[in-house]
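What follows is one chain in structure tokens, specifically the form predicted on its own.
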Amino acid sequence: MSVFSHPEFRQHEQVSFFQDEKTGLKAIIAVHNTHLGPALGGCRMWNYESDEQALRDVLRLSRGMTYKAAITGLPLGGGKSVIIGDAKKAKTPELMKAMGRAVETFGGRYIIAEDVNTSVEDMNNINSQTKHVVGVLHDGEGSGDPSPTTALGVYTGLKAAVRYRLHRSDMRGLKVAVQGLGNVGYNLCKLLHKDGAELFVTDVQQDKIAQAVREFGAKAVTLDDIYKQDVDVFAPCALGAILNDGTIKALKAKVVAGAANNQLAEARHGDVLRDLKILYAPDYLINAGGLISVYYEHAARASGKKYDRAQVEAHVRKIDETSESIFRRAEADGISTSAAADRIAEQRFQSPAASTAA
């Protein structure tokens, strides 16, 4: 398995592989950039088809975290970790503790958090082996599950995109296709439903679709047909690389705004969306709510203060003005919104002194 010549290996500072025979842990931790601060990023457990697929995922995700921290003005770098295995069968407290010991070897350069198929309980187990973890919850202290805060950020960015592209300030009657009903996708549906949006949903788990139909009056859609819905907004909230040559051609939505990381299969797909006059809300900006939440937990712990949720939500709501500034810059410069966001983020993490709050 090649690392240095891997197409996704883009100036990563460190990539480490871990195996623990006793617990069955097989994990990769990637640190992309620490110019602005320690690398903070979630731990995803997934039953990857190959080791190469796991490596590709962790490299893409860790790089995305660098851009996410920079675009939101946080003094953090980008990192990510993946555990290879079926979370329903292989995950145990002992395995997560072994992961904590792996994190501890970084000495604080990497801070771990919750992600796909990991939980607050898992972070608590990791916390028994290292202090370099966020998203924990003990005796009511800590940020806990970041999903609701991530969903709030996605909703904030989605509304900014709707206002900019569709010239609408309210959600009532807005048609939104939500792909993926995990913790973030489902919380996003709650916010959309509360404000009167009409939902079209899909997921690999039929029980989640049934629940959304029951609770929100959503229309159930097959996995393949979610792209083809005659809706205003397409909200990808599952895994990445789903905006590609085939799926983009099928879209009828004028706005793409969702929680999934790395939605563009290739950078050029940002230009494809622009040429089709589909406004893309850069994923690493609008899904940054969870990162913002756990950053404030980390900062509170370091200063001996309590986690302040109101402070977190105030920062998350700044995603609105940051999104609009990116939309305007893209239009003025004749580039895609993804390219505009990248330029701002790169200026910040390549020149730390230029970083300012989002």
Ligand code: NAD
Contents of the next structure:
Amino acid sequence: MSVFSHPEFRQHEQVSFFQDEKTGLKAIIAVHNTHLGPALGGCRMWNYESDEQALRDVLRLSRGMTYKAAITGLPLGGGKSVIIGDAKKAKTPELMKAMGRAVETFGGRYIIAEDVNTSVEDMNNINSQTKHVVGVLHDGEGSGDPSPTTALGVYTGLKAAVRYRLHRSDMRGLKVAVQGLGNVGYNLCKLLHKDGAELFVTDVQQDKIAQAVREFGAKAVTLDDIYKQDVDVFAPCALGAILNDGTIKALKAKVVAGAANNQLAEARHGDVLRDLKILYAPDYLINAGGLISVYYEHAARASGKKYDRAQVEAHVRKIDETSESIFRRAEADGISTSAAADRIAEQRFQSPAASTAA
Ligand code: NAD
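Coords for the form predicted in complex with nicotinamide-adenine-dinucleotide (NAD), given the form predicted on its own:
All chains and molecules follow, beginning with the one already shown.
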């Protein structure tokens, strides 16, 4: 398996492979860039079909974290980790502790957090081996589950996009198709429902669909049909690379705003969306709520202060003005919103001295 010549390799500072025979741990940790600060990023556990797929995922995701920290105005770099295996069968406290020991070898250059298929409990197990972990409870205090804060950020970016593209601020009657009803998707539905939006939902897990139908009066949709719904907004909240030639053609929505990381299958799909006048709210900006939350937890811990939720929410709400400035820059420069966001982020992490808070 090649690393340096891998198509997703972009000057990553460090890519490390770990295995622990006793617990069955097989993991990859990638640190993309630390110019703005230590690399902070989640740990995803997934039953990858091949090691190559796991490497591809960790390279893409870690790079995404560098851009996310930079666009959000946080003094952090980008990193990510993946554990190869079926979380339902292979995850044990011992396996997570082995992961904690792997993280400890980075000496603070990589800080681990939750992601798909990992939980607060997992982070607590990791915390028994290393202090370079966020999203944990310390004596009952800490940021805990970042998903509600991520959902708040997604909702903030979604509303900014709806205002810009559809010229409406009232969410009542807004039709939104939500793909994936996990930690973030469910909380996003809750916020949308509270403000009167009409929901169309899908998930691979039928019980989650049933819950959304019951609690939010959502319309259940099949996995393939979610793209084709006659809605205002498509909100991808499951996995990445779902905006591709096939799915974009099917979209009727004029706004795409969701939580999933790396939604564009290829960078050119940002231009395809722009050509179709579909406004894409860049994923790594609007899903940064969780990162903002854990950053403040990390900073509070380092300075011996209390985690301040109001400070976190105030930073998350800045996603509104950052989104709007990206939409305006894209329009002015005649480029896609994803390219506009990339340009701003790159300016920041490539010349840290010029970096200012979002
Ligand atoms: P999760 O695992 O809790 O939820 C994902 C949901 O998607 C699950 O309910 C799963 O059954 C469903 N799903 C899987 N494949 C699907 C498919 N093909 N079609 C429809 N549904 C499918 O994860 P989460 O924490 O809610 O995160 C969702 C996405 O947002 C991920 O891409 C994650 O990386 C990203 N994200 C999460 C956070 C966070 O704070 N949790 C922060 C930033 C980004």
